[in-house]
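Only one chain comes next, encoded as structure tokens, the form predicted on its own.
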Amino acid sequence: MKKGWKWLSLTLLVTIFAVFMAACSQTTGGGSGSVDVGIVLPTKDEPRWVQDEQRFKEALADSDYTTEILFSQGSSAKEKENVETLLNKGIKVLIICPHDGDAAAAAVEAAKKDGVTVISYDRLITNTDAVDYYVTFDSVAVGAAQGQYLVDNVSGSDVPLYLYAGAASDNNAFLFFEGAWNVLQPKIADGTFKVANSSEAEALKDKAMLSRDEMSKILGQVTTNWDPNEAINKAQTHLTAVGADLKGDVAVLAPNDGTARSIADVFASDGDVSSYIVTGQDAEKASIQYVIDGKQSMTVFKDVRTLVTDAMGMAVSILDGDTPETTGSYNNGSVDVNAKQTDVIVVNQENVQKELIDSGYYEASEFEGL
């Protein structure tokens, strides 16, 4: 009898367990169940994801569709796994910013077999015809717009220029390189700037059009991974492998706030380096502080805002049975992908205010020095 008993508890105790699990699901929108729109995020070990994650979560408080946010946490291993978690939940939408481009392609080819209509985000899924749509911001554009503020903020000749670049498994990573190379390399063989940590960058600084190959080739000597402490080692071996005229006044071309706050602390704290512009992209936190301060000189602000909501209207009107608003494509190596571009804003000392406080995107107590 007290064994029954005992059984009888435990069955009580995992009951129980079943059903707080169940209340404490990441799912959120009307009634319970199934899920309607699957939302996979890369990691949460970055601001910029953090961030999405709360807009998104903003975005869908009033939704009358169910959604799950999952993160992979930098595997694309666990970003299957998450694809395939939302696949048994019963999603027909599936938003997506890939970990690794390529890597994406046999998750989304999973959840196009399932009948479900999948959305990229922010980063394209590459090499595979199982994408249907895009939204992101202008990334050419944004690389165009760091190229822009080093050349409109530098003077004279030779200035040294250091190039970065994010991961080479992220298609946005050669977009952006691709937008900024197209503003630089005029420069560079005019003799405006002289790149001081990659060969291969001066041994095509003549050339305008560089292939994938050839971008390939320059961020493998200049790739953060978009990782800040990979950006640390970066910087520090290449200031430790130049001379004195390699220093002085010097411009940075770093890819994104995180890898740019690691690359201005270590120029920063080089004797030889008298001044330096450094750029950056997604007007986190922790930089706008830094442009504040004058530590970073500049960042892309990609309204998450305006993304999410690009992206949440996108599968509303798949849900709802409408053909998405598109304004381009993108080819992904496979097909070419309709898409939803999102328009970029350079944030400076000098519109700091106006575009992220008075926008209401930031709260002026979040900083010191408004």
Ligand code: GAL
The other form holds:
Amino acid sequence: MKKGWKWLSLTLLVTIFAVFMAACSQTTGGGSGSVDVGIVLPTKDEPRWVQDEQRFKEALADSDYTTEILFSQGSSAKEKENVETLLNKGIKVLIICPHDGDAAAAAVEAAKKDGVTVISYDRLITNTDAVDYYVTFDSVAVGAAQGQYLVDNVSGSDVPLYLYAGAASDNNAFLFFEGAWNVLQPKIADGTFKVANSSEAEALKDKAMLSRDEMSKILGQVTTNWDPNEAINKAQTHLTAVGADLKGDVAVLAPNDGTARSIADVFASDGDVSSYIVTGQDAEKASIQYVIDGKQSMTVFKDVRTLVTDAMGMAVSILDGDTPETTGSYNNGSVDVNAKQTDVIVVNQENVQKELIDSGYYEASEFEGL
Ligand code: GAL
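Alternative state: the form predicted together with the ligand, after the form predicted on its own:
Every component of the complex follows; first up is the chain already shown.
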């Protein structure tokens, strides 16, 4: 009898323990708040996004809220999986930079169904109403700054102009191109530049404002897909295809630093190119070294600290039950998304010390020849 009781109490204990464990795993897995803010970034393969992760970690060091950062490694399927993982951890706010703006709609629609507030980060998620807010840099201004740099640093006429662009799956690629076109088009039309590598751009050279479809046609010829290797291949192909009249002193619109370094290397190794001006953006460390060394002409510095502060500021307002502050809106093809936008800074050899070292963004010791 005594033995029986002992056995029974043991069984009872085991059962209670099992029920307790099941309840616990439901708490973490079933959405009752182990992570407050989920952050999904596109890829670790580009220094730009590793920089964002780093800046998030610095900003979150003494946050009262719990966060988790996941990378999608250039895959919309992985991105959706990441969002589902975070939903299972009970997030209330999702900060997401989509790999592909259209394809990310499914992931954020799942988040909205769970009552999560969605903040599109740097890149806009398009053609869905499941986006609540957008934090971004002024991307049209990025492209305009790139175009203006080329205009300001060439002389004469018929300067060969090589155009490159980002991935068509990224809404920003259109904004950058639009900004650059606004500045470059009048100078192509008046004969300052001669487009060297896009028959579509050449055909549209008298049009000040391009439709999205028209830009798509140009991007179809000159996209890098944000991939440095694709940029190398395209640049090589273009330089092989042109005659000597489209070499000499040339201007190159490169959309970001990763592709700028690749394209710069190709142009530098062509004996018939006597000089090149090449743009960039992101102020990646490797490109800052290129700027110092005179291998990349400029970069557009987008202070990721500000973007992170804005995104987390919004998330905290939402968690606190307040309405985040916004400064305007972007139409994503389905709805107007309230947005907070940050300015950008043009950096070249002259102000690199002031903007990137004196500002505390990077350490002088990370570079040579400053
Ligand atoms: C853009 C982003 C840029 C650049 C590019 C490639 O959307 O705004 O900073 O990094 O993607 O990842």
